[in-house]
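So this first bit is one chain, no partners, the form predicted on its own, shown in structure tokens.
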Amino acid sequence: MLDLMAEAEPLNPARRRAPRADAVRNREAIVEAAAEVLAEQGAAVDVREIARRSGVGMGTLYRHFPKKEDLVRTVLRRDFSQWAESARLAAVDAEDPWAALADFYQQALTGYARHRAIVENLALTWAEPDLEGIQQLRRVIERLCARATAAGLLRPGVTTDDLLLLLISLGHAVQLTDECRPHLWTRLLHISLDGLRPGHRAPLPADPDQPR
């Protein structure tokens, strides 16, 4: 009888049980703690301190999340992309060219400044431009770049992989000295800009990996 009843009732995917409540509130929680632990500490966090702040054991985290790795993916992701929109929205307010450009480096290197994590993932992920954070960011900076160029405002040659970059340059930058001299960054991106002002004519070396 329950042979035929398994075979008359098939087990539909969409009637699975849904996740508790205290297990999503778990999960949420372990994600808010890691990302505030990674933003202090960067990715060498130990989990048992991510367990802690967020009031679950070892076992419930483990549940969530089996390897760090795919806690650190998915802090990393969020935060990434939070701060890349928030990045762009500063830009998007400006109607000046050369202010919206600017303003994204100002407020993508305040936000560097609060979260060690994304400076450390950013450099990492150069190497693959198909993901999809460094792809977000890519595609604020290309719209950037363009904008500049047509207004006239940017010296000839800059690419937008010169600014993505600089931009992970200049967050090296604030991590070394935003604890023992905050903001002296701003020196080093004011610098940095004044370089990119169409004023400077000389060319720039050639990039040895693209074809001449």
Second form
2 protein chains.
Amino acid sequence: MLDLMAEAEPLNPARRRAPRADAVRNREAIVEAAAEVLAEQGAAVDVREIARRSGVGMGTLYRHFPKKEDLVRTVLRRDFSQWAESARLAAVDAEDPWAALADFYQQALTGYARHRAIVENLALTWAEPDLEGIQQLRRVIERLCARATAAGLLRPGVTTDDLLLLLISLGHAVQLTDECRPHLWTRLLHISLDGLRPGHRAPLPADPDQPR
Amino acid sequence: MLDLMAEAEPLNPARRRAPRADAVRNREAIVEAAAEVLAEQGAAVDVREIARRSGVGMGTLYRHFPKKEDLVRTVLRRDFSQWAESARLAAVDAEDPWAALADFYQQALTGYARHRAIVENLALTWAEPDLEGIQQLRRVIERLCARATAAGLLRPGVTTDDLLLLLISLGHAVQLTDECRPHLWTRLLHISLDGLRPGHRAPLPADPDQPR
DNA sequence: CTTTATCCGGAGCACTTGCTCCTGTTAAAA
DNA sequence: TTTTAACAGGAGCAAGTGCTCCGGATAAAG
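Requested next: the structure of the form predicted together with the DNA (the form predicted on its own having been shown above).
Whole complex next, starting from this chain.
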């Protein structure tokens, strides 16, 4: 393979010039500004606000991201991965499977608090589970669930879906309370986690969609 | 006091004619249609859609309700009260304080499921607790909380705020899952309720905003 | 340096949505 | 029945928002 087409897109028959330096700078500035704004105000923000804050015109923004949703997804992919990864790391530090689960929730919800767009998207994701990112998170939770169940530390019958829905649900509580009374959602987390421990008098009602 | 002004607004010095029959009919039709639409699509709905569905022109709608929010609040007051009351009734039927609490949540969340605007408003209400309706709900929960605590059936330290936030948080889960997998939120409710029972190894972290 | 393909940026378009205005209509008083 | 004040209803206005267009600027090739 000749090196003259090694650095560009190998699939494109037409030779593409390298992107201009200012274009690269601008693209980064746009993503950075969009990440800020999305975290603050959620996905309903005006595109002009993103352009303004990144010091770039509308034309520039729309050349890099032809649809607003392209930009939103780019930012979300980035932030979502980073968020899930840091929650995962918090979990693997703990040797006790139960502590791992608790640390995961604590870390995930803390990171949640300041990113409105992630909350919106995670909830939306429930209806569209094929979205990348949710799968990543699912795998983390699946593993935590399996570990805790194997150790007998998790209530029998608790599924990955239960834990995921709990995360989304608590995420909503976090968003409501974190600014004014952050202790409230912490208390709710404790209550929910205790409900996940084994030893309760009645088994959970079955989930017919979960063969097992 | 003479009876000639007894049926109108006594505070208004100008004599007001009785409202026309068609105006009364229209007002009711508007409220009815708005309730439907708000339940289906939430408060972000187009006013034209409400006008269309109630068979009334924009002018008529806006004479009865000068701002969209006036209409929304009217509907919300009606539906919210009715919803909270039916949840309260489900609770007083049970003699056991714990069953009362469980029945309350079950009933409230079931009614929740099909009313998007109530969910939105209840969450919004957290930031603006003076809103009427939330107080009504608070009192119901306060009473349930006191009863269960007095009977020793509720985990020590659980507050009305905890129970209210749990309701809002679960409400979000209900909205996400009720259409496709309604069993999921029921399971989450069971888990949370079990976390509210006494007998857990660690006390809840204190809420500094809750003097006690 | 010159050339030119690429890029920049904001004015402006198309559409939505909350709300108003105005003309013809109708219920209720005289 | 006649009169008249209230009402009905849709066209239209103003503001917001996603997106496009095109003249001017500029980085990279020759």
